[in-house]
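Form predicted alone, single chain, as structure tokens, below.
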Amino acid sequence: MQKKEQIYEGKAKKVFATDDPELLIVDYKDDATAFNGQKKGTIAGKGVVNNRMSNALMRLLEKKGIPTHFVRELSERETLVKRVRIVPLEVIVRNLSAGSFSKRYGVEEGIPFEMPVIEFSYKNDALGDPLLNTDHALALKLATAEEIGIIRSYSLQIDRCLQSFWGECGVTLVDFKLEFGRTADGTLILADEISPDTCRLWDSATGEKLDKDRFRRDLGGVEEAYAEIMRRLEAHAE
């Protein structure tokens, strides 16, 4: 697979064309951002962790029947993926109160929910990725009613699978963000990444944060947390 010109660079990744128009190469960076890009920094080795962790979890989800954009891992930082058009609807799945949920509704962090809470936000940096409901998404034509139903179903399946996996690792899956994309024939598949950048992962025994909140909140030990969560994943991955 020949790597060609760069076609996109985001906060955490670069994307390159290949000699196959339906396949792309994603290159994960060590750059870190928070608060919609207002805070910037570098987390040494983050790109390697995010690439390898995301690939391992997408392989796991594929085995559970969730279609993803993953094709194959090319190197520590690069992965071959299917080209998709990203649905501009970010999905946040919450199992415990934390982060913006706690701030928005004035509740302490760490309260478990009786059932997962699904939030949608409009994927639009200029607007600050505002929350929206299904009616808003339909009015803005971000997705069809059928697609939203599929996205909700996949998101809950993914949550059950990841909660089970991380539980075996001694980790609580607090919440996480998902993005979906449409392939050339319109099929919805999981895209983007699943990593400490996009998930809140707490040590089940101590509550220690093992994710990007350590960077967001200046808690220190960011590289160590990413390395620890990767160590646990590798110890339990098939």
The other form holds:
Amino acid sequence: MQKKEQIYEGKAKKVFATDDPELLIVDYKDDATAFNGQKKGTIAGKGVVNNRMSNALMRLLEKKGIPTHFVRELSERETLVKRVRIVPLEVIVRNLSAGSFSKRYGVEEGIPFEMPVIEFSYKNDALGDPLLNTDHALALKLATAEEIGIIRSYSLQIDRCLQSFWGECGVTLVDFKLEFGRTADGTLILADEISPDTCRLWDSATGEKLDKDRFRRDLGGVEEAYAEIMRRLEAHAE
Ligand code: UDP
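Return the form predicted in complex with uridine-5'-diphosphate (UDP) of this protein as a structure block, the form predicted alone having already been given.
Every component of the complex follows; first up is the chain already shown.
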């Protein structure tokens, strides 16, 4: 597959066109940002971990019937994906309290929920990705009611599948962020990435954080955490 011109550079990835108008190449960088780009840094080897983890998890989800943008891993940092128009909703799924949930509602981190909590935020950097509900998303025409129904259903299935996978790795899936996109024919598929940048992953035995919170919160051992979560994944992925 021929890598052609760069069409986009985000905080953690570059995206290139290919000879096929329906396919793109994603190239994962080691750059890390937090707090809407206010904190910047580099995490050596992160691009490799995020590429390989995201691909392994998307392959797993495909097997469970969730359509994803994943096509083929091309190198340790590059993956061929289907071109989509991203639905401007960040879908957050929470199994335990943490992060902005704990802050907003004044509760400690690590409280398990009886049912997963799904949250939407409007994917808009200039506005700081504000939280919104289904009515807001419909009023803003970010997605149709049918699409929101599909997104909720896929998100809950993805949560069950990933909780079970990470559980076998001795890891608690605290929360994560998903993005969906529409292909040329309007089909909704899972896009973006599933990685320690977009998930909270805690060692089930010790509670140790094995995700980007080590960078956000200056906890140290950032590279080591990415390497450790990758080791856990590779020991279990097929
Ligand atoms: N998240 C993300 N991108 C964002 C915001 C959140 O990937 O722009 C992920 C984050 O890594 C965590 C989950 O979504 O796993 C929930 O994040 P939260 O709303 O608690 O926000 P934070 O505390 O990270 O600002």
